[in-house]
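First, one chain by itself: the form predicted on its own, in structure tokens.
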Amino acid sequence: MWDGIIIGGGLAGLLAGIRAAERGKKVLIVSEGVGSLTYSSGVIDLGDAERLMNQKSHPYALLGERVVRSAAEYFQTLFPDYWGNWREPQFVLTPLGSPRKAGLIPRGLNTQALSETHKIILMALEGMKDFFPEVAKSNLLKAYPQAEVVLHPFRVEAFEAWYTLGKPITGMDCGKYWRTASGIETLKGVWKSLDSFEPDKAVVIFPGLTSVFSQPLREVQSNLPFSVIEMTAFPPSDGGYYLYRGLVQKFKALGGELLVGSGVKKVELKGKQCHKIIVNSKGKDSEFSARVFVLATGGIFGGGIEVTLEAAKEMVFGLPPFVPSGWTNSEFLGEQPYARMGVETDNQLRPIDSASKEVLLENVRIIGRMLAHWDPWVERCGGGVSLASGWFAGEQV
């Protein structure tokens, strides 16, 4: 029998696996995916904290401010390229190069240097695709009014077929490439070709590059006399696909195992506890029993909740889920009640009754984009929440 299983393989259901990991638990983790975070960009957004503490059934007020500062800061002690705390924000490029607020971050991509620098040197790869350099070069102006931004575009020889051929260079493509060891050397080229410009006066923002969870390269970056910030990418992303790769491989060395592309096709209940989950992976069903069962599967964008015309239903436990009255918004980008369906739990994360407020399963754990009250668009507190259930979850296995 397993100490946990944990039914989502997402940012929220591998923090908790890590935590109950690392705890000496024995773990299993069930996904049918590799789950969104492949196409995050790797920022792991808190929201504006201390307000939503105190904003009435959000996932952060049943948790307390112990338990949201103690998983940020646990992720930052399993990360230490990420930089920031839970109650500051940060900023970072969009792919547009517009600043945004954001929570946690991995270091290159903090934008506090452009706010001092009077001259922004924007590196422009030739044919890079989701990329658009003047529009960047505008909103840096309007951002930073204080500084001169001159484009650097340039080409580089390890792509001079994809050039012949007309293929776009993808974000993954350049950041792939900029972590190989030839693609190490260019760069110490492609640094060296800006020495006309006295980089050492100004900031470089470099597109393209993503130096998370790379030594080689944020060794290079640390021995140059200017600052370089990178910027988010439009999805897939390396800082996301990266991130993942992290936390997968972190929840394999504390002795974790790793189900991915296993659905659950059925779960066996005693009364209010859950006894088993069969699994169907590669077409023969597994059944797997444990003491806790943990349900991170995303929620309405991920699956985890099905809608029909008729009604909503989780679908792995048949839990009922809060629905709220009126469930769209007609202005397209404005707040849309759906995105507060979930799972009601009691301060333990266990699923309840909407109405009575009974415990309806007493070994089962609800994280992340599950629970309900709260919006990740509008409160862009998604990487809080996942971080913050995520830990408390792994906590209780």
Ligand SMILES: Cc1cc2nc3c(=O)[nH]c(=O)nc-3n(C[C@H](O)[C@H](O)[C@H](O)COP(=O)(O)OP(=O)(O)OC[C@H]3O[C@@H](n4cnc5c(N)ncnc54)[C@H](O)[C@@H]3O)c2cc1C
Second form
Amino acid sequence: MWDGIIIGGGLAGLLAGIRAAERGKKVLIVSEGVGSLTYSSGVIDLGDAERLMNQKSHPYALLGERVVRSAAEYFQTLFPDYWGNWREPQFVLTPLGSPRKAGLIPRGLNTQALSETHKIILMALEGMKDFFPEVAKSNLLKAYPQAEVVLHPFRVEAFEAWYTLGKPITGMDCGKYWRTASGIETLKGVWKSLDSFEPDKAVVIFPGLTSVFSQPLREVQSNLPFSVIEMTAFPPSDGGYYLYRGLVQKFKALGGELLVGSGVKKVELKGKQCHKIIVNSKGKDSEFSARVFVLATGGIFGGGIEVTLEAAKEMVFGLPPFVPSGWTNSEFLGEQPYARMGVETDNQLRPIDSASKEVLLENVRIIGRMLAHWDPWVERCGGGVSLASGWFAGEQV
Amino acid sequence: MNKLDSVKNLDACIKCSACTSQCPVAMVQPLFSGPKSVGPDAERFRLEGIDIDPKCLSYCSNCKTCEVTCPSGVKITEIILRAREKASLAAQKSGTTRLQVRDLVLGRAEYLGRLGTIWPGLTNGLLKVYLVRVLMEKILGISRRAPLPPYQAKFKGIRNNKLVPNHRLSKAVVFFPGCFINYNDSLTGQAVIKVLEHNGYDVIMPNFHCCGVPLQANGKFNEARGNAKKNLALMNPYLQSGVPVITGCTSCGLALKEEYPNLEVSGSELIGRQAYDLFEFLWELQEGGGLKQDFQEIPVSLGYHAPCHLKAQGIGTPSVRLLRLIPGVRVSDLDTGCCGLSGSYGYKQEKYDIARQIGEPLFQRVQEGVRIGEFQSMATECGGCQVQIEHGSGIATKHPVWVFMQAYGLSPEFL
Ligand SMILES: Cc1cc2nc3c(=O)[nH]c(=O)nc-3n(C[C@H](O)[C@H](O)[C@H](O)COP(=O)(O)OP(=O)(O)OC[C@H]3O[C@@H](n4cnc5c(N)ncnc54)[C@H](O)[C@@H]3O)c2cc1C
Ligand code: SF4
Ligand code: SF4
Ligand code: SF4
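Okay, that's the form predicted on its own, but what's the structure of the form predicted together with this ligand?
Whole complex next, starting from this chain.
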């Protein structure tokens, strides 16, 4: 018997698990896949928290300022590698080289130094996939008109196999290489090769480098006479992958158990209480019981809600999702109302009936992308809602 | 899988590349284009009769990390294995004899094992001689640096073939030891039996054959199915009486749960449901209140490595749950990826370095954990992982059953 079982091991589920385990609870996370973090850049978007807290039914409004703030601060105490403040937006570079607003960011992505410099050196590793040096250069010139931008193409021996095969070097290939011992040695050589550029007066932008959670890389960087700024990347991306690894390792270090690869296919209810989940293991089903259950199955993208032409269905408990009217918007780039689809809850995150507001399951909490009434693409609060609801559920287990 | 199912399986792929981003081989070997590419992507061409680069297929170590990761449940390794089977049939006429002999040797852990256990002292002595290993590399393509496990006298079990009367079958289990216990680690086999007996179970051990995993991994698909059928025939009477089959090796366990149910012989409809990992079984006892809790306090701190084929079973890490019930035991679940060996994969000359690179983060984590005093030694269920972790990190690594032996007062010391 567990104190809490969390269904879905993405950002929301893992944070809930970590908080609960840290409070001494016995926690099991069951997750079909690894969640959407590997597609994200590792940046946590909090959105315009002040405004969203006043937006009717938004998860921030349900949970209130204390929870949103505590969750962001909690995340930063877990991961001191993350920089930012829940009220103050930070800026990071998109894969195309333009600055964009963000909430909590890995320190290496911090663009502050760019506004103050007169010279930007843009490192361009030869053969890198999804990096367009000329586009990035022109976007940087637009965003930072006070600075000149020098493009610095370079080649690395370790990637000779890629060059020979004519295989593009993905951001993940790069990121992993720079974190190895030999990668760090190569990197030192790369810094040396910049000497002729008078780099101490410049800021260096280095796509493909991900220093988050790498002590040795950060050490090397802190000894340089210039600042190095990393870029976010197209999915799947290193930054998100390392955040996923970091969360999993925290959770396990606190004694949590994570079962990845098999989904919850059924639950057993007694009245308004859930007491058991049935997991689709190889060969036969496994059963796990707990006092509290947290549903963090990631909405439509994560597989927690299935949408057909006729209806939308929540896949584990069979809860009725809130479906916005006119949810298939024909405008491709406009707001997509289906994004607001999800399970409606009370302010304890327990699922409720949309019409009567009656609580449907008393020991079940809904978190992350499973919640109704928010849109990560328009409101840019994807990470923030997952953190706030995950932290709150972790407090309740 | 028939052609229609194959197409359905392919259609499930949403091309997200999550599998490739987690594949331990693709991470270290640029020549391997990864599970998405050799699996669902290439399969479309194969279904049309176009084979692209069959050589690439052999890089897959069948660790199943891709399948565990895939959000859409695509049977990636099944696609890869079937494609390999096809490619190996085609290549049998043209393949080089040296590698064919190696497939024969590595695929038949059982025959090699029998040879080794007839005269373990001699075989072990020979395996330690550098020249012998150089010759093995030259003649067989088995890497001279790979950690070949030493052989022990063959595991005989305690109640080998002893009949358990029908009325006692409800408290009986069948034990499927697997080749590693049979030929390299019979003591662990005895330990499994003692722990089960301590919990009141009669342990039945028919004279099983190798489960078939190494045969399959080395291209001997028909032989693998042959072994599976023989084993099922030995289990069948017990399966029909509802007796569980317990495995101490996670790869055998996965085969029993995933491959055996596909055979069209009597018992195949039951084996999936009745096969248990040892600790999965003990955990079920614990949940039902039937696990003996007469544990002595033992001051042991362990790092734990979850074998890939345990992860693929989708049962979590029951051994860690159970270890934490024993007073004094501390366990850190390291979760630092695959050890790299993947059965016989890391023994191959051209794969040794890949295996080593895959396992490197794990080895470093193990050494670091011991250095800072987080734990003293390692535990993991898979015999291959045990050998590889000891080889890579120099830290003693044992089957977790030994902790239970000590806690139950059945053996003096874990280390
Ligand atoms: C492509 C992409 C890019 C993004 N980029 C950013 C960004 O830059 N910044 C930002 O702040 N946010 C970003 N987000 C949003 C943010 O990542 C999500 O809000 C957040 O990760 C959602 O987390 P979640 O835990 O709710 O769901 P998910 O991460 O989707 O996790 C859900 C998990 O549940 C599992 N699951 C589903 N069904 C079952 C079942 N029946 N049983 C067991 N498990 C099940 C799934 O396999 C999955 O692992 C991005 C999202 C996506 C999809
Ligand atoms: S089974 Fe392992 S090695 Fe093979 S493709 Fe999948 S993840 Fe890669
Ligand atoms: S993870 Fe699954 S769905 Fe994604 S590309 Fe791989 S096989 Fe396709
Ligand atoms: S030897 Fe162990 S870690 Fe390595 S592949 Fe086997 S199960 Fe995985």
